[in-house]
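First, one chain by itself: the form predicted alone, in structure tokens.
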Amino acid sequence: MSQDIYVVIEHLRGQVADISYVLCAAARQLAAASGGQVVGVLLGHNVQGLAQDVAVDRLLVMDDPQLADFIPDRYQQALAGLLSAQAPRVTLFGDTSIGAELAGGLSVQLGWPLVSYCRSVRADDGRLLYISQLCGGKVMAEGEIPAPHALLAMVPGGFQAEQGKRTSPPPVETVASAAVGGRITLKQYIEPESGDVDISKEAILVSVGRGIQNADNIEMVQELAAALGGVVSASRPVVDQGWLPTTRLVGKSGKRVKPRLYLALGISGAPEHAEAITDSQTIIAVNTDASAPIFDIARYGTTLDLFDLVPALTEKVRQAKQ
């Protein structure tokens, strides 16, 4: 039984996504204690180049033109025929929305079990062990990773994207695809109009979330972004109302972002807007409810109401720059 740990490599229009170097640093951490290998897959086609900085000890390529763009039935077909071949001891996948499509997918399909929402992992007296964030990260679980195989399904936070990455590339073998085409196509793929700012190039962002209340109360974070020289961004709730254009939406289904400071003011930080976040270099939390996950990865917090600081906070600012 292989003591390797997978890592599949993701991507999308020739980027590696930063949830792929989180694995990395998760899977260097596991290998170190299971004695095996980090092992890359990446799926694609002429990707050969692509990921010349994911630090795994070996980087399989499956080079297919059936693989060129993300087909879930091709992708999971693919990974079916390599995993069972060799049978590594873990494999990890982002909790994003390839990932967890292709991780559910291949747990059924290979009978091997899996772990999701998987926030961070460890070694202890020679078992491996993980952490998950259930309800929204409000309850933390704990448990040892299943053998011989598992899969996990890992959510940004316990690791650092700059901790999976490597200055030299890796060994690159070339295996065999088993993809066969499927009953999916891929015709087009659309991207958000765009004419407003790029949150995703801003140095300051005022995030709001569900704590605002209603669309009246944005026009006191405007300020406040104003203030700071930064522009308003938004979680999924907040645009979901139609109070803030899409532009503008933090998350999984929206813009990754790294400023320099992000303020989140009202947000839970639930695992879909956390990934979007971590490379935040300074986040500040504002929420009330002193358990909601968002303190997990900023590095300043208050439970203070929301209502109450904005409108000084901005008078502050005010008076500072003067």
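Here the structure is a predicted model, which means the values were calculated and not measured. Rigid core (definition): largest C-alpha set, two forms, superposition within 1.5 Å. Residue numbers count along the first chain shown, from 1. First, how it differs from the form predicted in complex with its partner chain.
- Core-superposed comparison between these two forms: the C-alpha position of Asp296 differs by no less than 2 Å.
- Superposition on the rigid core between these two forms places the CA atom of Gly229 2 Å or more away from its counterpart.
- Core-superposed comparison between these two forms: CA of Ser107 displaced by less than 2 Å.
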The other form holds:
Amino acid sequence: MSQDIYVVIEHLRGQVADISYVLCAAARQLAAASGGQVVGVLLGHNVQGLAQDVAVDRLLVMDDPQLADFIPDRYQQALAGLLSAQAPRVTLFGDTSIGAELAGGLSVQLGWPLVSYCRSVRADDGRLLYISQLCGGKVMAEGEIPAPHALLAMVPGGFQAEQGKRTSPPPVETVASAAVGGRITLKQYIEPESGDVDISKEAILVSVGRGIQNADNIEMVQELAAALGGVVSASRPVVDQGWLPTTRLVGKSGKRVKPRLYLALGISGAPEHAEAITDSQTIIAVNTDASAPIFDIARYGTTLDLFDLVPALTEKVRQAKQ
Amino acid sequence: MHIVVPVKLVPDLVEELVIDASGCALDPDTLRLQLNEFDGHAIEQAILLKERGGGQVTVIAPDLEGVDDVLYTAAAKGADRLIKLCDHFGQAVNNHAMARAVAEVIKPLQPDLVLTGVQSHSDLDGSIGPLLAGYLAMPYVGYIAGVTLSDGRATVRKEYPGGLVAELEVTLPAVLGIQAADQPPRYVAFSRIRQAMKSATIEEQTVAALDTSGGPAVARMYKPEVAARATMLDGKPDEVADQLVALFRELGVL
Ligand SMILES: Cc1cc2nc3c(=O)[nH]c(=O)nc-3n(C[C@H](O)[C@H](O)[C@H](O)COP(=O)(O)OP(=O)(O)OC[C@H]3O[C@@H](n4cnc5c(N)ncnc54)[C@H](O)[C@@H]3O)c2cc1C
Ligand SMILES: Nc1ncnc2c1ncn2[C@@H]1O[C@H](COP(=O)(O)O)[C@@H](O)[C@H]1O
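Coords for the form predicted in complex with its partner chain, given the form predicted alone:
Below: every chain and molecule of the assembly, starting with the one above.
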């Protein structure tokens, strides 16, 4: 067994995902305490030149046409072979649509414990500790990263991506692929809808969550957005109900936004939503639950009922504009 | 087509969460449990598939407070068989233990498809789906919004950030992690649930002692320390609206 910290570099269609840098930043802390190296693992096809700026000591590249796209069973088998041979102390994954299922499958296959929702790591007296975010961000759990081997699935927020970058390319080693699969195949990619406004470029977003209750109430919010000269965006439940199109979705599965004003109406601020609005200049939240996590990231807030506030606010904004 | 949906009951986050005297777990006496939101989508997806192509839907839930309501509600929506996992669920168990126990119950059912919610907010040791798939030796795909079935295969829409979707084909039997059903979970009137309470039976299955290996121990649980909470604006709607308009001016958006 080794004291190395492995990082599974996540990438999608030629782009390294931001979470990969977050993983590298966490891995550096762990490696400093364990005395091992940070080793990146890059699975894919024709990926030379990708991930030249990840802060790893070594980059292992498994290049195989079978790994050209993320296919869960093939990726899992490829990693199982590598990890059982190398036996790193800790292996880091993104807690994402790629990393979460790999980490879970490998935990069973390798018999190595898994820690999910991990937001940060630290060392204490030679012990490696995880800090995970549970219950939609309302509770943190901390404990020892199990030994001798463990898998960690990490969420963003605890480390900056910048901390996981390096300026010179890391030394690269090619490793043989052991990818086998066969039960899952990729048919096609379906591109995101376009033609609607691009919420990631808007300066003023009036965002609605489940607190809006039904489709008919969306109009009220559209009026406020129109008065402000902004557009309406939404949390996942609103889009899942079909009250607004997917193009308006803010969050982990939607878009990252960075408006000057993000007005959150009836949104609780679950981590999957919150992670995508942290670049907003000013967040103002309207939520009847004073303990909603949205107030932890908002600059201003009110616990007024949105149905009482929004009509009054629309009226006042209209007057102010006259 | 036999579709099995194992579900989880999780704390309702609208309630105040209290950490127990040990300082490393939530106090079970103060929690209000409810069906994991994404498991509700998994149940809905199972019933939609049954309505479209026929088959049988079995819902499995651990014996925790509120479980009967959850199971009867599922029956009112169209589930055919309800199984309650008894014993050993008194204290919080991790997902490795849960997945091992559920796998033993599922194996003899020989399902074509197992649907789980993609995750729950209490999955400290990974979500149930991939763990279950591991113990059942079935393929797993998660983050799914959209499933169709034909010829022993499932065609699924897997979501990536930014609205990109990958359409994957999975050979059955398989485990799928549902993010959103093809349609939002349906509403059932309480009268239908009451009817289900009379007509449906909940089968109780005793599970063997739980094996929790594979999950981390928790040394400390605490509420997050927040750098700065929002400045709260108080007053009547008109007064708060005035304060907000002033703020909008300050921010240069008005
Ligand atoms: C893999 C994955 C990806 C996800 N991706 C995303 C994503 O991209 N974007 C996203 O948003 N979510 C995403 N989610 C879902 C996320 O976990 C939350 O479920 C979701 O963000 C909750 O949306 P919400 O805040 O609108 O609803 P809730 O959490 O139900 O919050 C509603 C809030 O409204 C408040 N409220 C109710 N009535 C009123 C009223 N009259 N006035 C004022 N306030 C009121 C309540 O107090 C409550 O806080 C994802 C989940 C998973 C598992
Ligand atoms: N989609 C669902 N499938 C199964 N049970 C549900 C679903 N939605 C809610 N329930 C459960 O049914 C009971 C009543 O729910 P509700 O009508 O939402 O208050 C609660 O115990 C819920 O956990």
